[in-house]
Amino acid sequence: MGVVIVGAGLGGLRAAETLRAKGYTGAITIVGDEPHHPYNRPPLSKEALLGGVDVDGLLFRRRESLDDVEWILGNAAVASDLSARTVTLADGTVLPFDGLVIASGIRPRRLPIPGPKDGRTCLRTIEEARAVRDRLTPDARVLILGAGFIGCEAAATARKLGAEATVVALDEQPMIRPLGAELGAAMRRRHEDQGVHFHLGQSIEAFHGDDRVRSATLSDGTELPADIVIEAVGSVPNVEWLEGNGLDLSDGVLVDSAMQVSNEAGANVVAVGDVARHPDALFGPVARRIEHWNIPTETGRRAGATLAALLAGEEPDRGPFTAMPSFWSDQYDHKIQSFGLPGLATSTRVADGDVDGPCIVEYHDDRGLVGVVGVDRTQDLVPYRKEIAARADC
């Protein structure tokens, strides 16, 4: 029967390769939703937005040792029998699995809010990003929903194009949970220097128009006029096919340090990536999703090993997972590098510089540097990122 890997992102990819490396000979299908095979998603709201969205260029490169891997594309896991060992898709192939490797992702969070759906879309897909290139025209007046990272990254490309940008959310300020206030605070005195307007603590009550949006309500009253929205109000975890296995999915499929399933039934499953909650000894026994870019890297390799040893019929590792978090972003003519958990802070603290001008921002909880945040000065953290991987030996 061999391994089925559901999901083909980044860590369905390096699980596989794990597997090979680990000496698992055996047949393995990956089954992905979407047509296309893995390929890299941060830059469809920064350069690939920006200048146009080549497939071929975001493919990752695919290891010789996968050469025979069946792929399935455009047919999502729609059910699941892990007592059975089976996953069901959309067209209603049932395949059955020695092991299965869970690395189904998210997918965006979509706001059921009254008006037209034509002209509202998100930024997780090829298709979602072309759609949204095609209209980004210099005269376009794009209305982003929500300030994280994807939004702030789109508001940008839209203005580097010569559309109008202007950015609604309910926070105080963008990107406030992996950077703060302070910093938050900074970034939106640099995205209005560029001409984006911001309407913080507000929320979208309608969206007007016959054919399309045309306009938006919000919550205040302001009526606002919108070409196209971009919807980058946070993820759901594609759990669903999951369900009815008895498995923890109260966010995303919780698992051990191994990465493998906290179920009987699941005796040879494991999960990666940003749909696995999972803990990570450099901040403590509890378990998170954390969904940023190196994690799938991460825990694709862990769970492959661990799979590769349970289906040798041996003990996988087992000790203490600690893998670094890392995102980056790139806004304008900045790079914001981080390395840790920011969000998790209880104090921090401007290390060096200023933060409406290049700088490193210190984040600390109880037990010292939990995460750190460098505008324009990615070469300068590496001693930081020592210092947050110093807290595995406390």
The other form holds:
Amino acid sequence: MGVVIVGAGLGGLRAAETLRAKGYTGAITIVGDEPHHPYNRPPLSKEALLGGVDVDGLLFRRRESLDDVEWILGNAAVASDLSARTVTLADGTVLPFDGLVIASGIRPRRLPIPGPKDGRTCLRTIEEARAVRDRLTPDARVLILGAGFIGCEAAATARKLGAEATVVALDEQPMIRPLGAELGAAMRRRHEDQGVHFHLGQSIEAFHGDDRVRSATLSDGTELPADIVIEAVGSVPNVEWLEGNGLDLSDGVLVDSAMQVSNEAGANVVAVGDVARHPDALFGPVARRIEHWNIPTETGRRAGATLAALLAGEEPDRGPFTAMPSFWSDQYDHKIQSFGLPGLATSTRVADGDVDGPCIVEYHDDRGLVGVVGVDRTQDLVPYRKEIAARADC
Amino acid sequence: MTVRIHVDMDKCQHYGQCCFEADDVFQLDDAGKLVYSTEADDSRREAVESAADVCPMQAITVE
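Follow the form predicted alone with the form predicted together with the partner chain, if you could.
What follows is the entire complex, opening with the chain shown before.
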């Protein structure tokens, strides 16, 4: 018995560290579907793709407090019974628990496009990054499906390696949801200056090729050659193993401000990271999944503290949860940094500079500043971040 | 006891997340480059460890 953490990513790691830091001394078992200890994913579309994938360089440090943790890697959770307090793994192992941390994260969404599958890949795991890296030769024609951050970072990396890069997406501008149309259009111009081709407002109707993908047909009839297809069209929360427990799994797993699931049977059950749909006092009462890199750490710390209290028979802190969403992106020599949730904005304003150069863009909702994005202006964002943080007090 | 801090400047991308955890140890200068103290008082250990945790590049080592 003890605590079972399903998910060997950053959120699971932080929850485990916090359980120990808060005095929990019982057993901890961490289950991961990948064969690796927790590792850092953002470099997979950037540095690791450019310079080669070094697993040791990507692994998160593991604190001494976790030396006695049992790791079950390469083995996914496939079912659970929260009333009986068990988790079942793919190999049939049944793990009983006193406390459960749901840290199973997300997986890339795959589109059902007709044609060959070989040559189509995502960019979420070490193995996928290695496979892409092997094919990113200077003459390769790379077709990228999706114009979000991962797609745009992959396009930039492909160009740096001398490959041809073409981005196909339904959106009218790249990164339109996190950046808005004006800055998205400016980022598109930056990419086009580096030789990236965009087919926006388009989907892929079919892939063609005998053994593997050689070309694609777009919805407007355009035919594009492709040696490799990188797909980055959003994500799906890994919640199937939680079905049948009466949980709200409509978009990830719903938790309260203490990261606890809202279910009687789930008394000692918390959720963290990309899979957790949680409130954030900065953005009103609505619970959201926030797929930003810092959220697994923030939610993992809160969930670890909650579970440590529950297992000690104490009442956990149920006060508001406040976490500042932050993201970063490197494309060519440009550094994009954001705080808050620009996607919630009803209006945007270029606060400083020009969107085609170093700039700061403000995003407002009816309560004021809800997000800020800086391009090559990281050091100037501190006052904006403070203004967004102050929303928690009103 | 002091905390010893090292930042791998080959990895560091100057995102400045560490500055929000321990602004007495880590700062961005006017040009946006990270500057940091290589030692801090032991009372700052938790803040420095937290800064290492939130580094997107995992470039910070704490001893």
